[in-house]
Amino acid sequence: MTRASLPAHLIRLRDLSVQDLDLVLERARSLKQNPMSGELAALTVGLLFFRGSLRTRISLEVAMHQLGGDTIELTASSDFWDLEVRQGAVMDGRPPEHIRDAAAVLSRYVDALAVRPSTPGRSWELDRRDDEIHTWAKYATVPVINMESALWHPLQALADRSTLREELGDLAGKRLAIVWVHSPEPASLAVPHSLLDIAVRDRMDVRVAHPPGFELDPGVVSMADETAKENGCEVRYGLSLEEAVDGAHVVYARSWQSLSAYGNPTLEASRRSRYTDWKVDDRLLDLSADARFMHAMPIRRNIEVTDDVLDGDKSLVYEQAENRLHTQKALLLHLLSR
């Protein structure tokens, strides 16, 4: 496999060119058939979690094991202390160490760092800057992989692209519905942002359904619209569930936060409670073009999506989850093979 324009870090999927993405997915398809490889023997990836994880943690650990390497997992709540992120900070507060020092030291122990940073949740203008993951990348001397920041989830998007291509082949001209669904505890916007970005890069027509007040980040929307214009595809926002799903080839459900109520959980919960009927069921899918159903998980059954849809023959959620393993193995090889 040849490697072109190899990025130093993977903060968002745009750090990989379309050519590199194709190479990674080609390798992932091969690894899906022949999973074991010793190409990363004696290499170690440090996994740093400042928030919880299930699929990301396990899939990366298994990926390195199957490639002959190792992982070291550290969880902030139990394994180490708070880290300062502010540049030029006078460190007289709680954190005893700066990320720049932790990044420099850990780079001398491991061959790559995968980080799931914290998201304070008080100000979207601050959180959307993704200062923590960018600081790790600035001061690490090994590749840094973003395991989901406030703005981006490149590992999920990589698996989603693989799943979409397995099911639909060439994605140009295919229609993707990204639909907001109700959940008592919504997820971040990183998944819909990353999905929208990769979809327009692959020339898909995208329909985004969400209630008022649950718009996506304006900067991400602007970038997606510009890419869609360049690629001759179309994105529409603020649709009803029925409008978005009509004619769709894939329906991708996700609950996400209200940016206009960000940092105000009482207001956000009140606003969210008005839309408890926003879920995916058989009636909704019947409006589509025989659409497949996708979701990044975890899923609240019969709140976000009914059992009939989730367990039906159009559901791809387990294939998505499995493809996290294969695509991440291919990515690790792309970043670390010598």
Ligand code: CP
Second form
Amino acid sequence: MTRASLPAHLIRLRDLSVQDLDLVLERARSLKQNPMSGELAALTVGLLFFRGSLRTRISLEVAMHQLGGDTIELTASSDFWDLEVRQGAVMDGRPPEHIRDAAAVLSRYVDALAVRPSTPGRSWELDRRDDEIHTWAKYATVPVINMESALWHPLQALADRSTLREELGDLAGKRLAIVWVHSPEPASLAVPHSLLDIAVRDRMDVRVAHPPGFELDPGVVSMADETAKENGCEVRYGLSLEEAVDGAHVVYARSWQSLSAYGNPTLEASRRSRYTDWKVDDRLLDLSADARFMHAMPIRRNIEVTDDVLDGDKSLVYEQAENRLHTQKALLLHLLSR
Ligand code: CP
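Right, the form predicted on its own is done; let's see the coordinates for the form predicted together with the named molecule.
Every chain and every other molecule in the complex is listed next, the one we just looked at coming first.
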């Protein structure tokens, strides 16, 4: 694609200013009322999945359809092959193609590339660099949208910000509890990282509950702490479920991996198995300030959260999932409209 002023990538939500985020969410509110628009007619977004997805895949596909454009989906392993990411690699291993070349070629076919990169899971020091998504962004000549890397999930955070604002109005001074819950399958840290980041940018007070060994990434924590200090809000970490939920306006649950056991699935599983009682139920929510319940999904019922909470009138999980569609449409218009 050769249109002027492309690309502006979205790797994390900080790639958008608060003013731009406000504009995107205003547009999303309007699209929620009037969903159809032909503004992206004849434009195509390539969706590249190196890991599975339900919400992200379908909401982006429907988003482009409702905006008059198209998507092309490619899934690693079934539709194409492993791609090399290392700069200057001598490519005598399994991947027959470099991201550099794939990004350059695909940029000549489509108007944006949305990528859910693989997360090899061997070393957090390596995975936290998000090399794959940054390499796509470096060599694509169209906007690259991160559909959830090791560190960030900006599309989820955008929908979460929209849902929080719909429910609570101005977020400044409101209290958000981000609570680790048990699950047999470790999930990524991209969701709590992105949520924490957007919450402190919106001046929320944040309480993070997790067992020992399940700390968030230190780089993300230090960035959040710095922003919280600038914005006059407070973040506390390492709390019990009860401490975090006490007085909360929103309880957001997620099961995430232990970084201190990253790359060692046996140790990680053994560590998380000690905390099977870390779950959101009515008893816990009763400690809050009439809190709404949020979760990015997929969700393991009666492991992470009880049916009573998930199906109760405080649950916003389907609203969050729906808002993925409206907010992504507004984002696509922001990135691609001319
Ligand atoms: N929340 C989320 O990103 O869902 P998927 O993994 O199904 O896309």
